[in-house]
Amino acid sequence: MTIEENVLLAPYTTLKIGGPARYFAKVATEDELVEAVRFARGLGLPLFVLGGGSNLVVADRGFDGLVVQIAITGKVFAGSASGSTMRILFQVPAGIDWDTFVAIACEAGYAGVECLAGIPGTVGGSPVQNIGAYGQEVSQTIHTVRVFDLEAHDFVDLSAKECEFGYRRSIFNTSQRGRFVVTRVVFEFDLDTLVRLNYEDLKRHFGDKPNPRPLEVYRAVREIRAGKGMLIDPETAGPDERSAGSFFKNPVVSTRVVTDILETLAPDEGTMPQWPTDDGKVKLAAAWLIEHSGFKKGYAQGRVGISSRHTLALINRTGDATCDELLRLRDLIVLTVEQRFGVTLAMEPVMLG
């Protein structure tokens, strides 16, 4: 393992956008990742887990202590859950492309991930944010995750129920934030479970046809994906594919809130999509909110602005773009929206420095 001083963040990222690391390791193996942790304490420096850097901002300051870059791949190993025959378990290292691994899982028949289908990032990240899209979160499939803990400086296997998953929330985002760096990540398919298609976007696209086939799930997302600019490729990225994805995530609010928008829109402003969530409250569509407070696909502040294909994704549009104009923009559409709505928009990529 080779540990590099003041390193441009900015590549490691999809957004293009950041200062350098003080110091910078790319970990292969858990051994490596023990060898970097012992690097930062032995300065007293702070350290930060870096994935795909695909929910990533990183402050144009940079970051004063060491990023790792969690690079730990190899096979992905699938095998019987407890002597049963009708559920798999994957185990799958947390370098693995995450997009890669929803392939596998699709192309051998299992339903569960189809629908996170062209998630940039890498395995390790999906239990941090709790990804999700399209009415899938990756916590439905997760059994354990296999992390390293700071603290104890140990490795340890997390169950589902210990990672305390929630609407894009995870422990390792919320009580213990920096605290554990995952390794692996076990996901559980039920050998029975059968595509569900919640979105109105894999409605049209499959009609009336029943039950298709996680593989043709996964291929439709990545295509839908594609034509709204969220599907990144880093060879051919243009400036709607320099983003971190969903900007912001879904508010969820009381029906009083929801009551006292509606009573607020015009007849033109049309039907406001919403959701009921288990705790009795509502989940409003950032996208829509945004929209509706005046900032349209293809809004443009300078060198950033909104994707023109994705009202949610805030873009690098030059390519050369400061965090501080990025954040302007930001605090820009938040305090619209709170003025419009009385709804305060939350940030969902990670803010590093």
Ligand SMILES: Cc1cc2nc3c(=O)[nH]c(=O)nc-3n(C[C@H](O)[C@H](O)[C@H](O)COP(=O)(O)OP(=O)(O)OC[C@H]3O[C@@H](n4cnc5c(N)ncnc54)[C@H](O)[C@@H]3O)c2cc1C
The other form holds:
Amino acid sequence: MTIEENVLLAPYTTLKIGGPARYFAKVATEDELVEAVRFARGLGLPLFVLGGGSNLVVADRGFDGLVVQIAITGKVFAGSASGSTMRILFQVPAGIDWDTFVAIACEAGYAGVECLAGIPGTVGGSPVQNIGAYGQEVSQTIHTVRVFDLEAHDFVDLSAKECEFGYRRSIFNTSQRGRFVVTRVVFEFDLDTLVRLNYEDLKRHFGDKPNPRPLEVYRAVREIRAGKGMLIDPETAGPDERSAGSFFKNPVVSTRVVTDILETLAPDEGTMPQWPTDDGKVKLAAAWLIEHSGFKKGYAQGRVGISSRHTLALINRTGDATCDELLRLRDLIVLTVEQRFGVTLAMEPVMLG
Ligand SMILES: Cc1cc2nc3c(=O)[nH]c(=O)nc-3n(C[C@H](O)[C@H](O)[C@H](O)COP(=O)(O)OP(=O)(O)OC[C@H]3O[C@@H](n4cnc5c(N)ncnc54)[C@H](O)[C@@H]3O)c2cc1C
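Please could you give me the other form, the form predicted together with this ligand, since above is the form predicted alone?
Zooming out: every chain and molecule, the one shown earlier first.
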């Protein structure tokens, strides 16, 4: 393992924004990870774990510590779960590309992750914010997550329950943020699970066709995502693909807030999308709130802007935008939505530096 100095982080992110890391190490094995951790400890440096950089905003001044890129790849092992002929476990190294694993599971005919096709990033990054799309969340198929515990300086297996998954959250991005490095994820599939389509775009795509196969859904999801600029193809990537995906989470508010908003809507503003949550609150669509605050798809502010195909994606239009420019646009959107609807939008990507 080599430890490089002053490595520009922008190329390691899908936004292509951000300054240098003081030190940078690409680790290919668990032993190399331990070695990198020792190096950081020895110099008293903060450590940041990098996957595919697809949910990351790096500050222009960079990061004064060690960035460890998880490049632990290798074979994906599949085998039956102990005591069951109906359940199969996939052991997947953290550095494997997420979509590659989804394709493997779908090609083998297992349902459970097909709606998460085309999400960029690594397998190790997937449990961190409990990635979700088109009615599916990765937590639904996670069996265990193998991690290096930076406090105990040891490897442990965390059960899905111990990861405390929720909407775009887990212990990895909340209570235990920065404590664990994911080195492997074990996924569990039931052999008799059929594909369930919960999302309108997908249901429309398949029309009356009953029980599409996982691989068919995988292809359909990628097609839908490509249409929204939510699929990164390095060959054809344009300005809409220089993003960190959805920049804002869908806010969850009280019913009182919803009533207040509905009272302010003009008749021509249509119906505000809203979904009840299990704890008696209401989830709103961040995209709808942003659009109804005056920001349309394709909105531009200098070198940054909003994707022409997806309101939630803030983009680096020209490829040479700065983090400060991006955060100014973020602040403008948050403030305008707050003034219009009294709802504060939270940023989804992780901020480094
Ligand atoms: C075009 C586009 C579309 C997207 N669509 C979706 C979507 O539909 N649904 C969705 O949920 N997300 C989506 N995302 C966001 C992103 O792809 C996911 O959050 C992804 O899982 C991030 O993984 P990563 O490896 O790129 O993590 P990074 O961006 O590198 O890191 C993100 C966070 O995870 C931590 N991390 C990464 N790897 C590890 C590890 N091995 N151990 C411990 N911590 C780690 C980092 O420290 C950081 O805090 C999209 C992003 C883009 C650019």
